[in-house]
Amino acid sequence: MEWEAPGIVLSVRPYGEADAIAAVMTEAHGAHRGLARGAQSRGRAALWQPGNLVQARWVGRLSEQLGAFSAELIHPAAALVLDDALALAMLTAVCATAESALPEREPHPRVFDGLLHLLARLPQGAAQLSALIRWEADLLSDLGYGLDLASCAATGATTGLAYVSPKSGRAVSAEGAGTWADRLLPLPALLLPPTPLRNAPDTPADWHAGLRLTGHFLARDVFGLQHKPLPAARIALYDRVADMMETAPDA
């Protein structure tokens, strides 16, 4: 059994002297898992970096098996954003997320396509923040948790869509909330359709509020299904757009 595809390196986990565990996601194939060989040696460590794009090839004698997988480097998005501590973060953030969140071996096009976009993004700085939320917007979408943003659970409202709730994942306008504001999670803009209105950017606190909004569902859906937590990639990237948002000039 083999296979060849290009592939996102979502992590790699030491095993021996040399080799690795390495968890590729591919569009066909989904979040593939398979021995790495050679992977931690000088000369091939810098291939293995999670967030890196490859040719991959899987090679197993039955399809259940772990296998090997061979590589060659098409895009280096790990190295692209060492120096930027932010675009790190949310390099890690979205790697870790998705070999945690993904069923293994499992195909997932639309988080795979949207992910593929992301890292090669992701050197244009704080920004791309709005396309991460995006992203995993559609990962509960895709993995069955997806959001309903398209109208007021309180009033059947289509604008003035503010919150969400923290139960049922749809949306509530300012008028359907109520006494109830504080009881439910800020919507940001940057998760509904642009209108003509809105051509302001985003601000750390859209993006706050918008990991809070994400980061909840996905502890509670997903990861609080396997009784597993938050990645810490993802809390720790939550903490720094706090941080952003503290010492924003508005803020």
The other form holds:
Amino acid sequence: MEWEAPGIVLSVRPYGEADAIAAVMTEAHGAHRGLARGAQSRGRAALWQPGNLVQARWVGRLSEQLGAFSAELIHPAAALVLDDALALAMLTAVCATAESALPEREPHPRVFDGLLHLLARLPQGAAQLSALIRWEADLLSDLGYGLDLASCAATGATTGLAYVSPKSGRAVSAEGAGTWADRLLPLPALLLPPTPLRNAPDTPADWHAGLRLTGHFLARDVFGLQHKPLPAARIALYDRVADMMETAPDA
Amino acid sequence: MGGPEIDRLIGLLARLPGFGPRSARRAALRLLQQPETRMLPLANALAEAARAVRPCAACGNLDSQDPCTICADPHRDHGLICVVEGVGDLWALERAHVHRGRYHVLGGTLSALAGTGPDDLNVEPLLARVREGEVAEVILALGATVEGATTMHWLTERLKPLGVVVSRVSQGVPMGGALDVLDDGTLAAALRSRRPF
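Got the form predicted alone; could you also share the form predicted in complex with the partner chain?
First the chain shown before, then all remaining chains and molecules of the complex.
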């Protein structure tokens, strides 16, 4: 058994002195693990960094075996963000979330495509937080826990949506929320379809609300069912954005 | 093969870095063939090192005295601390004779995957050394990996408020390295950290 495809390195766990167990996500094979020989060696360690796009080749005698990876670097996404603390935090958060949330060897082309574009744009900095939050919403949707943001769960209105029910994942308008507003999760506009009236750039408060929203459903529906907490890297990203919100000029 | 003692010796040697069962057998055979000149001196050296060598309470370096030889050296620049991941990195810098300050051994890097958090690293003693006020600059000499860079950013955010200069070792073209054989990531880092010449 063997296949070859462009893939994103999600995680690299040291195995022995020089090898590693790598998780690589491809469009057709999903998150796939395999033995990467020499992944900790001086010559190959730069390639086997989380976030890198590689041309991966997997070989196994039987499809159910762990098998072995060999790879060539296509895009050094990790090296391009090492100097930027926020971009690096985003890279580690998305890789850890994808690695932990996705079932092994189950293709999720939309999640792969979103992750590919997100990693390519990470050097652009904070603006990519909006894309990251939308990618997490897509991940939830692909895993069967999608948010329903089409209309208000209370009034049926399709405009003025400002909250999400932490139980049902359905949107609620400001009018429909009434006195229950403080029990609902704020819905940032970045998760709603773009409108001609909304052209203001997203703020740290929007990103904080978005990460809180997707983090709540990831923790409850995806990681909760696996009896695991949110990945530490994802929690660290949320804390970093919370710090950004506190230090923002209009905070 | 030759009794349980030999099997145990080979088994213990095979667990060492760089050794496998085959090389462990070869090493054991060489030791057993020359017990007086090779094996007993080695056994004594091992026992002596195990008894005497301890981590330095100040920096985490391994030495038979505490504070270690480097920390106790009055000719070292006490205003300069180089932070390294492990004692092996400290030895590499000492071999190169390029750092005349003191060191701090973290004992690892932050790793969400391996579950290594700040509490698992030798961080608090570093912050305490900086708070004492004698340190002017902290050089972060950690690996150019995702985990190394994450650790450097995390440390920088905690060191800068203490009023100390924080720098990091550069990345780029190695000595004797040709550009056409460098990986894309190293080339990108080298171009980003270019400087006037």
